[in-house]
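In structure tokens, the next block holds one chain alone, the form predicted alone.
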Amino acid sequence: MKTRAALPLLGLLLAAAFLASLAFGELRLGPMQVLDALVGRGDSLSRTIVWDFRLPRTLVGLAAGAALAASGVVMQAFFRNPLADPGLLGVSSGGALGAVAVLALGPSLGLAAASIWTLPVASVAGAFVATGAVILLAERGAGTERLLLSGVALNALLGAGTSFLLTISAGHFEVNAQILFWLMGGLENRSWEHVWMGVPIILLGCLLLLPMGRALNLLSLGEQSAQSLGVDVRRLRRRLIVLATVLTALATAIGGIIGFVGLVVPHALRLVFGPDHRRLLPYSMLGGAAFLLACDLVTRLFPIGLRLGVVTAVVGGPFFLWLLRRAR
């Protein structure tokens, strides 16, 4: 009964995340004032709040909750570890290092004005060569064990690089703001083009890993246990490392660094709805939209400079205490 309701309270949670979303903000919609809004009904004003601001930046949301909790399960599974996220293949540190490195050395390369696409394609650019060199450094074949510390250490390495161009753009103000601003990860000035260059291609790497909940279901028993029960494990290691680099880059870009979302919602579902990965993945992408959405609602509510990435950070911090302690 419980994992039968799960569904459709998850989808009354997102719904009503998506509808608090549009609503709240500097100006304050009624229900109906954003429901006319989005059939086109309504007044001008209202209109153009929802679809030219509120709804894009509510979209991108969306899709960067649902991404990174996807790819939260996936790492779980695949490392077998509750604690995993998305970010231990290196994906959201090179993610970052390649977006500072735009807003950093761009003004003297005449980049960081170009596009506005310059810096998201920096940042998923950055994401796959980290994903790429964490792979090699843990040679082919290798199990999962020397990927984990390939990644772990490539992580410390890409955040000594972020740290260092921050560092030598502490002198332009207005850079190293930028630089900060998306290190903590935020949805502010979310435009259609963000949501163009970024929602359909998570949704896609959401329905293409849907279907792969019972070989991960086979690979959480151990990758010889999947292997002897007909799984081409070292097919299915590729697949996931792709779609979860891409689910973690395209979140990462349009989104900038926000931890936690891929940690918190996968394991807090898996507590209450049981570890089969066949509910977990559609749960958790639901789960991690409705959660990304509220923390963004935090930080509208309490307009005092919070940041997306120090809420789900707060919200987080603690869960991964308490999980620490548990797992003890």
The other form holds:
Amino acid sequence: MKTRAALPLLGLLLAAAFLASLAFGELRLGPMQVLDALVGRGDSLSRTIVWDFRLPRTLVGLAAGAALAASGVVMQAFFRNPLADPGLLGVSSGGALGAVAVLALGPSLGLAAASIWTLPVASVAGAFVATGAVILLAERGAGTERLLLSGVALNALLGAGTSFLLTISAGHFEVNAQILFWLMGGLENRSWEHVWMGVPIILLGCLLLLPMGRALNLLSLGEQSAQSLGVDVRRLRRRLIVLATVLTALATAIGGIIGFVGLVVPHALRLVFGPDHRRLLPYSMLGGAAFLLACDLVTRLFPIGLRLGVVTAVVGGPFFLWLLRRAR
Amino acid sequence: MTPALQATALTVPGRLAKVSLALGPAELVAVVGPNGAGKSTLMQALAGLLPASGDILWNGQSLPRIPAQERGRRLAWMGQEALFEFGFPVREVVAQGRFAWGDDPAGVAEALAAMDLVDLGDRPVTRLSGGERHRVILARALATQAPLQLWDEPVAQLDVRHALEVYRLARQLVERGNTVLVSLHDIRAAYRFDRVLVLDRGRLVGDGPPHAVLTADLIRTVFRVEATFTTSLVPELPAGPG
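Show the form predicted in complex with the partner chain, please, because up to now only the form predicted alone has appeared in this conversation.
Full complex below, order starting with the chain above.
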């Protein structure tokens, strides 16, 4: 497909998903009502719905989707393996464990209301521990099996930690419900607090990643050859892993564990537009944001208790199996 | 005259022991040795791709003082591995050789032509044969137009015609003042070079013109085979434009 059409196309998709995300819900708003409310006109009910409820949710979904897809692109190039994904490798689980630890242990430690930053910081810390473990367990350029098996082991280990925290807080219904929220991912009840918690830094992270596409191209074809061609590989790798981990952790902090976005979105876009990371990075950010908003819409349009993480998994699981069958 | 590439007591624990050598500008040099003798390690260390102790000078300048981008302009390294996980088109992979030059496309077309890749330019590198992939990474090394060229077993997977073209290309580069260091798995090919380095278990045990260095004694000690020097089939490129 013509790559020139990609940016406008993906931009249009995202704009449509953005507007739909503001329009649909228990009370359906027309497109003009949404636009009016956005600029502060129209009736006060739709203004309240749009500004206080749907816009924070939409912005959180947009940022989380962009962050997860971008970090998927980075991890695939970093590990030189097109099947790498922050969820499969356990980085999201690490972020969730950090967040769950704060939720479960916070009340007894007096942390809960300390600051809106406690949760994202704990999530970032948890994600870094997981990333460190993946790097140790599966060297770069490691085969698919080794990488995925490390992810399986790490996910099991971190999941055990989360289950343990879930069990010991079983007496506190509210805490338990919150923890379950993290585990299944979701954008319900997102407030402006969540927006401030994650969106600005995610935006900054995405902007910092964009100019790295050229070097990512070289790195994705081999570390030593990239170094020999003039890339400062050590510095590049350090930056990449920090950015990918922070992006995953913040997405997890504001939306819970949302799997498969980092795998499905870059893959689909690579199939259509080719592997050049200079394009794949911005395309994946736009595409990831649109994909997550669309999945969130599904949970709202079919209010049968579908969670966001469930929808992305229902789309992503079969796609992943198809990729595995297709690989080599 | 300042050597183009100089190493003193170059050591990589367990793989390379105190190797010292100096390559002049416009020298065509081969490295031979049995499997595991340290040929690849030597090349990677000289290219600054492996942590190694000892001193390395490029054109008299200490390697640690040369920034990453500058290194990409001065030395090209072609590794033995040519595995690609992502399906970039051949042309784009070769053009990566221009990274250190801000992607200025000079020399990319020539490199593609030299490695007989013009017709494969748009093919994803994941859909090439092993030999074709090696030609791609060699073309990428050529595209850097770096005066120091280090090629690690460039012909191991090539058919006879392309292998001969690689030797001819190396010779042409040297005639233009470049330094070319090539590791070989086939000692017979070393006779096409001006100078041959012999590695055995991480040590440099021979260094000089091939006829002087590759004696029956040395071949027996290093490669543990008996050598008979006879005339046998020697393929050459046809004279004139082939």
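Throughout, rigid core stands for the largest set of C-alpha atoms superposing within 1.5 Å between the two forms. Numbering follows the first chain given and starts at 1. None of these values were measured; they are calculated from a predicted model.
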{"query": "C-alpha of residue 198 off by 2 Å or more between these two forms on rigid core", "finding": "no"}
